[in-house]
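Quick heads-up: it's one chain on its own, the form predicted on its own, in C-alpha cells.
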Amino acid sequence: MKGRVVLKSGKDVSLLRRHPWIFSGAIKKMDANIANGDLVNVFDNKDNLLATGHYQAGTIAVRILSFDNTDTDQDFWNKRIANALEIRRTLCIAECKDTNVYRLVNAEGDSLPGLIIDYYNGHAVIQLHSVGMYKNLDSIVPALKKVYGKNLVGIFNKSESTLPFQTKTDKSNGYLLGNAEDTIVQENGLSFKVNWTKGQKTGFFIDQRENRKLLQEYSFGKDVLNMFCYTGGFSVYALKGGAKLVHSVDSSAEAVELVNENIALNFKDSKHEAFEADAFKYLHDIKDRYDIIILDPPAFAKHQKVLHNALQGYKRLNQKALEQLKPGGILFTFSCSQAVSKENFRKSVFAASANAKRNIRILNQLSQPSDHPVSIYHPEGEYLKGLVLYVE
C-alpha cells in the first residue's frame, strides 16, 4: 500500500501543470511510516489524488512517475523502457546502421526521474540518481533484458557517485550482466573506445553528437583547438571534416591517451597532437594560432550555491579564448551545468565578448540531441547549452 503525501493549499499548481517535482516546502503532512524511496500517492489539500511518485528526504521530496494512481510492477517498467526504445527507433537513432551509441532513458524526459541509461553497442550503463530508482533496480534490469533480448550482452551499474547519501552504506558500481570493461562504438560512422568503468559519466559524452557533426562541417582547411578534449570526440570530427591541423588539450593524462587512441582508430595518418595542460595556461599565449576553438568544460556549477562563481568562470574562460582566436575565427562554447540557465550562460559569454572588445556574431544556438529529450513541463531538463560564435 502506498503512503500518502498531502500538499499545502495552493501548492498543487505545479503538479496541475505536470511539473514532475514536489519540493519539501509544499508538503502539509505525510504518513509517518514513509521511507526514502517509497512509492507514494500525492493529494491536494482537498484530498484529490494528483500523482504517484518516489519519496526522498531532501529539497526535492517527490519525483513524479505518473499523474494518476500507478503501481510500479514489472509491467510498468517493461512498458516505460520499451516506450523509450521505441522513441529512439522512431528518431532513427536506435538500430541505426552507422551509430550504435545513444541515450535510452533520459530521466524526466522519459517520465523516469532519477534514471539514466546509456546504450553502447550491446551494453547498457545505468546511473541511478534517486533512492526510488535504486530500490527498483531489480525491476529495471529485467525490463532491459526483455526489451533488447539477445542484443543486450552487458549491463553495468555506475551509480556510486550519483546515488544520494541515503544509500551510501550499500552503493557500488558493478556488472549486472556480462563483464566487458569497454567496447568500440560507432557514431556517425566514426569509431570511439568507451570505458564505462573508468570514464567520466557513463563513459562518453553522447549528448554532443549533433554538435560534433556541426563542427565537422565548419572544419575544412582550419586549424582547430579542442579544449577539455576528454575522449577527443570533437577532434575526430574536425579531422573527418578536413581540418588542416587539430590540437587536443586536457589536464588528464588518461584523457590525452584516450584521445590519441580514438584518433588512431579512425585515421592512419593525421595532423593531430594532444597535450596534457591546464586550460587557462594553454590559452594564455596562442594569439591568432587557431581558426576554431572548442570549449566544452566540465560542469562549473552542480547546484545553485556556486552559481555566481560558475558564471564568472565561464566569463573568464570565454574571454581568454575570444582574445586569442584568429580574426574571422569561430568559437564553439558550451555549458553542461543544469544550474546554469540558457540566459545566464549567454550573459556570461556576452560579458566575455565585451571584455575581449571584438565584434562577434552568433551563428548557432545549440542544445542536447533528440535522444536526450526534455519534457515540456520540466525545462530544467535542458542542461546542455551551446553557442557558435563568429569572431571578426
Given for the second form:
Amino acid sequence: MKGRVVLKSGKDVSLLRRHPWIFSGAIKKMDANIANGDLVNVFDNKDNLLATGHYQAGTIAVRILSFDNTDTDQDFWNKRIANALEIRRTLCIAECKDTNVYRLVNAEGDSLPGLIIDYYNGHAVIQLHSVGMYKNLDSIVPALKKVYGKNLVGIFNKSESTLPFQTKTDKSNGYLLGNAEDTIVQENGLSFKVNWTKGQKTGFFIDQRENRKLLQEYSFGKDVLNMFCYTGGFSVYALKGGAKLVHSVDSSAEAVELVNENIALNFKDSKHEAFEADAFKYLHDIKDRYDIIILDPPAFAKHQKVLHNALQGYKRLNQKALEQLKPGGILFTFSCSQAVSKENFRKSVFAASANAKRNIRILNQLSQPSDHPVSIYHPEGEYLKGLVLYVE
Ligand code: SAH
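Shown: the form predicted on its own; wanted: the form predicted together with ligand SAH:
And the full complex, kicking off with our chain again.
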C-alpha cells in the first residue's frame, strides 16, 4: 500500500495541468509513516486520486511519475527507459554513425523527475537528484542493462554532489558495471575525451552539440575566442569549420589541459592556443582581436534569490565582449541557469548591447537539443538559452 498525500482545496490545479511538482505548501495532510523517497498516491481534497510520485521533505514535496495510480515495479523502469532510448533512436541520435554521446534520460523531460542518464560510447553515467530515484537505483540499473544489452560496458553512478545530504552514503558515487573512468566519444565525427569521475557534471556538456555545429558553419577564416571553454567543444568545431585561429580560455588548469588534449585528438597541427585565465580579466583588453566570441559561463544563478546579481553578471560579461568584437563580428552567448528565463536573459543582453552602443542583430535563438526534451507542462526544464548576435 502506498502512502497517501492529500492536497488542500484548490491546490490540485497545477496537477490537473500535469505540472510534475507538488510544493510542500499545497499539502493538507499525509500519512505519518511516509519516509523520504517513498512512492505515494496524491489525492485532491475530495479524495479523488490524481497522481503517483516520490515524496521528499523539502520545497518540492512530491515529484510526479504518473498522473494515475502506478506501481514502480521492474516493468515500469524497463518501459520508461526503453521509451527514452526509442525517442533518441527516432531522433537519429542513438545508434547514429557519427555520434555516440547523448542524454538518454532528461528528468522531467522523460517523465522521470530526479533522474539524469548520459550515454558515452558504451558507458552510462547516472546522476540521481532525488531520494526516490536513489531508492530505485537497483531497478534502474537492470533496466539500463536490458535496453542496451551488449552496447553497455560500463555504468557509473555520480550522485555525490546532487543527492540531498541525508542520502549521501558510500553508494552515492561508484561503479555499477565495469571500472573504466573515461572513454573517447564521437560527436558529429569529432573526438572528445570524457572522464566522468574527474570531470564536471557527468563529464561533458552534451547540451551544446547543435550550437557547436552552428559555430562550425560560421567559423571559416575567422579569429575565434572560446571563453569558458572547459573541454573545448566549441574550439574543436571552430577549427573543423576552418577558423584561422582559435583561443580557448578557462579559469581551471584541468580544463586547459583537456582542451589541448581534445584539439590534439582531432588535428595534427592547428592554430590553437589555450590560456588559464579569469574571463573578466581576459576580456579587459582584447580590442578588435576576435571576429567571433563564445561566452558559455557556468550558471550564474542556482536559485531565484540570487537572480538579480546573476542578471547583472550576464550584463557585465556580455557588454565587455560586445564592446570589443571586431566590426562585423559575431557573439555566441549563453545562459544555463534554470532560474534565469529566456526573457530575463534577453533583457540582460539587450541592456549590455545598449551600453556597448553598437548596432546589433539577432541571427539565431538557441536552446538545448532534442535529447534534452522539455515536458510541455514543465517550462522550468528549458534551462539552456543562447543568442547569436551580429555586431556592426
Ligand atoms: N563551453 C563548455 C562548458 C562550459 S562550463 C563546453 O561546451 O563544454 C563553464 C566553465 O567555465 C568551466 O570549465 C569553469 O572552469 C569555467 N569558469 C568558471 N568561472 C570562470 C571564470 N571566472 N573565468 C574563466 N572561466 C571560468
